[in-house]
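Consider the single chain below, provided in structure tokens and representing the form predicted on its own.
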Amino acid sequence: MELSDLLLRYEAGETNFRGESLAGTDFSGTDLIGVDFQECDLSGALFVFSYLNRANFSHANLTKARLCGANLSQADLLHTNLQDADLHGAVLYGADLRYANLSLANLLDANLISTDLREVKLAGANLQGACLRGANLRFERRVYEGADLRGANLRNADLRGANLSGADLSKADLRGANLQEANLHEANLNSANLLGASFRGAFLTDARLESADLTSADLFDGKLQRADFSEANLTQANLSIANLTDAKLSRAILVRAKLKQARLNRADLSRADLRWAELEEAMLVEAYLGRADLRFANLTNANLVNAETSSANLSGATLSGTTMADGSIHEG
């Protein structure tokens, strides 16, 4: 179909172009609000700055299509193939992207507020600076698998309140990302780069963060129960008042980390590096600190009742008012 014919029919009120072959067509700057492109071949098509609000691209092929600056708010992109597509600056507010393939897609500075991204494939996608506030990427057992964001670039992305439960973010770049109040229950963040990321008030219960880089990350008031931080780098991270009950922190680096009033009951801190860590009023009841390095750490008024500290290095640590493993209060 020629573009001119399609536009004439659209102007006349026709919106159903389902199944048409439109590969490589240049739709740039066109107004196609509410158009039906279900199952169309639109590979390599150009939609730069087009108006595609509430358009239906379900099951369409948009591989390598260019949608820079396009408005796709509330569009239906269910099962759409957007692999290697360019969506730089596109508006996808409230769009339905369930089961879509966005592998290697460019979503730099894209607006993904309140989008439905369940079961989406985003492996290797560029989401740097994208806004995903309130986006739904949650895992639902027996219904949706977690979103695939392996190796994705989410640097400085806005993910406040996003539902990333069960998502695979292994080796993703989340430097400087805002994940405040986000739900990352059972998410996989193994070897992810989380340097300077904000997880204030976020839910990371049962999450996997082995070997992740959380240098200077903000996890203030984080819900981190049973999370696995084994061999993670948490240098200068803020974990004040965070709940790390039953967390795994074996061999984690927590040098100069802020853990004031943190709950570390039954946490595994074996061989963890806690030099100069701030642990004032922290709860470490029954924590396992075998071979942990606590030199020069501040444990003022901390509670270590029944903690395993016999092989921990406490040289130079501040223990004023600390409740020791045997229940005694340390003086001085």
The other form holds:
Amino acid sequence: MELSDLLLRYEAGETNFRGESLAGTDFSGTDLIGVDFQECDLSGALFVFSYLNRANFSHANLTKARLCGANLSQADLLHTNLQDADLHGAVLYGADLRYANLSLANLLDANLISTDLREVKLAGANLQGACLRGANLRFERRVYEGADLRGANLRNADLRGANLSGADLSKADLRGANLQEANLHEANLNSANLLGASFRGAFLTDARLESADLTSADLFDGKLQRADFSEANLTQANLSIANLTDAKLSRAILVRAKLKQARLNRADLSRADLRWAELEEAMLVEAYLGRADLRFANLTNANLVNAETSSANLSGATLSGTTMADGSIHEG
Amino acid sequence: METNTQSSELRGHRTLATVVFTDCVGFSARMSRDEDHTLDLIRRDLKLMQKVCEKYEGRVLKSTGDGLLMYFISAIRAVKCALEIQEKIGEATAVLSERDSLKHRIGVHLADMFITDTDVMGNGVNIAARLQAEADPGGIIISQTVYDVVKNGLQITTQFLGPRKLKNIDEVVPAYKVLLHPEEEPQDSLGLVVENLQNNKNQLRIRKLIYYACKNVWESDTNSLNSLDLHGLLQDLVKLAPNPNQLQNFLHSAVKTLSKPAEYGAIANLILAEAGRLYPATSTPVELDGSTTQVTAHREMPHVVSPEAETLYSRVAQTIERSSNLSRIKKLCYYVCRNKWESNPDQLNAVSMTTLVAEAHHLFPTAERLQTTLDRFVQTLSKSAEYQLVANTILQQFYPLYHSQAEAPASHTMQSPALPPQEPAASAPVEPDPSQICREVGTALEQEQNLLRIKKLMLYLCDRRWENNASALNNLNTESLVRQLYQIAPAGKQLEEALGSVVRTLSKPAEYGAIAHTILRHMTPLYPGYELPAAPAEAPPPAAESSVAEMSATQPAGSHQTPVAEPLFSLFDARLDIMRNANPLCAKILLFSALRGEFTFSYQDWLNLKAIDLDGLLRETLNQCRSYTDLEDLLYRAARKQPNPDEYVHTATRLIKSLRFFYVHGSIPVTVPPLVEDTDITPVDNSETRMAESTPTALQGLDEMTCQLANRYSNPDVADLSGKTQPDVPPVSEAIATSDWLVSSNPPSDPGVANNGAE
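Mind pulling up the form predicted together with its partner chain next to the form predicted on its own we just looked at?
Zooming out: every chain and molecule, the one shown earlier first.
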């Protein structure tokens, strides 16, 4: 179908263009609000700055399409193939992207506020600076798999309050991202780069963060119960008041980390490097500190009752008012 | 003891038997206090037990010193015996003084065990012993086995305690408490309520809510919730709310503070329906239908207030209203009562202080609770040290409310009112000692050469008033200032923190740092045990150099840690605002062409645009535009150059609007309505409402801005309302000087800047 033909029909009030083959067509700047492009072949099509609000692209093929600056708010993009598509600065506010394939797509600075992204494939996608507040990417047993964000670029992305439970973010780049109050329950963040990311008040319960780089990350008041931080780098990270009950921190690097009033009960800190860590008033009841390096750590008023500390290195640590493993309170 | 020598033809065999185990409450403690007398008492009681035991054809197998192990062939007789023992001892001790009476616990269990002449062995005995430990003083606990055997043959009232996990016993043992007196009936209803609540499918949430209502702590850990003692909690709840209506208000006001009020409202109604049984029949009918209307009305009419209470409230409110610090006191009261930080003076004025006092008193029936809540709320504020003093003032002013309750049996029968901890401080000036010191401190301060500044700072701390008039300052009595300061800061550490946080907001922090230290040094005698901060202690620092060093030593640490700097400035919020109101790509193109020259939509330009994100462009813009007019000029000029200027002028307007706050206030308020919505998003079942996020900026509240104060801490709301009219507000150009400080001092995003630069 010719473009002019299509636009005329749209002008006349027709919206149903299902199953058409429109590969490579240039729709740039057009107003196609509410258009129905279900199951269309639109690979390589151009939609730069087009108005596609509430359009329906379900099951359409949009591989390598250019949608920069396009407005796709509340559009239906279920099962849409957007591999390698360019959505730079696009508006996808409230769009339904369930099961969509966005692998390697460019979503730089895109507006993804309140989008439905369950079981979306975003592996290797560029989401730098994108805003995903209130987006839903959660895993639901027997219904939706977790979102696939492996190796995605999420630098400076705003994910505050987003639901990423069960999402796969392994090897993703989340440097400087805003993950405050986000839900990352059971998410996979293995080997992710989280340098300087903010997780204030976020939920990371049962999440996996093995070998992740959390240098200078802000995990203040984070809910990190049972999270696995094995071999993660948490140098200078802020973990004050965080709940790390039953968390796994073996071989984690926590040099100069702030752990004031953190709850580390029953946490596994074996072989962790806690030199100069600030553990004032931290709770370490029954924590496992086998061969942990606590040199020069500040344990003022911390509680180590029943913790396994026999092989921990505590030389140079500040222990004033610390409740030791045997229940005695360290003087001085 | 003679009991041990009882002989028997039994030479040791297995048999099914009922054992009764008694134990004296607090025996060793009593022994340690008065050995001889306690021994006399226990001999008397054990003798009585032995007699009763013989009467019911039981046999005393041995004595443990403070209790007996008895053995019966009949379970009914065993329970009868236990009952009679407790009754007899109860009757006997009713007329005796506490010193002359002992209380005993009894556990009864039926099991197959091995019996010899003088002892009985087996798991069953251990269970009886453990059950005994579970009993109330003067009470009896029987196991399920015993209960099943005796329930038809014996007229006893019991209360099911549920399966009990006993120490060192593998299986759980269902146990019953035998009620000795009919008046223990309500106790029974408590057990029923506990049982019903426990069997409810929402029992976890029920526990959460009750725990939250009683302890004001939101516990979401399932294990610790399950280990809670629902019995005790319900008893606390009943104590806190002595009638069903109060309970209803109490629960609903707790629910209001949660992020899932609808769900928890239902839970509250559930608890109400059950807990209604705990109140005497006259007041039992809790009308759940009426609950909704009543709850919405409760803000205005906290509860039926007696006229005496009303006058008391207005009296307290009047004293508070006389305080020059009223606005802060009111703000904090409002925050604590309504769980919302209100910095709009109109809104605040709409609520009378009396209402707030009544509400606060209703929400926090004890001084202790008021204090813990105040403390908790103050912690969420960015100026916690200063507001700690305000909280202290509130506690002091509220003192008569909690105090009078002790004498006047008001309508509410609360827990014995705990005295506010700073009570000694409140009454301190009456005592000769601190008052004498106050006078001495006052005289000593008068000798200081910087007296005017000292007074300025002290006045500011007490009254939130920055007085520049020298004669007005001279007229102030130094001693009374000292006394006031001591009253609102009863601990040295508090004074130190409050001084420190005020000084940081002043335009001459170094000079006033020294003044603060002088005040602290002079006031140290008032705080026994308080140690003056060591660093500049030796050199009384009128010299500017030493004080500069002192301040700069604290500053870098502060800039990294103070909650003030951090949540304030957030480019994320600005970006969200832009995303919501403009096309992100248009915004980028506009910024790009403004910063780098025209955007020609060429392939190369697209590549360049993709190389930088909006965040980076915004940072560059903020750095480049030193003033608000610069920003307007830059963006509008770029917009007009675009092929379709209308659209880009719109984008420019949006961008300027989103960035305006950085220029006008030196901070972006998190209180913009859409953002507040966002902070309320709480994932999963953690329903605790977070207030820290939505408040800190509002708290910049320097309702008392003067030119002495650095503008970066200015209150956006106040300035917004009165920016043009208020002569004290610093000119915008001054504020701009701080913008680069803001851009560069955002720790979490710093790496981002570095990376953008590298690309």
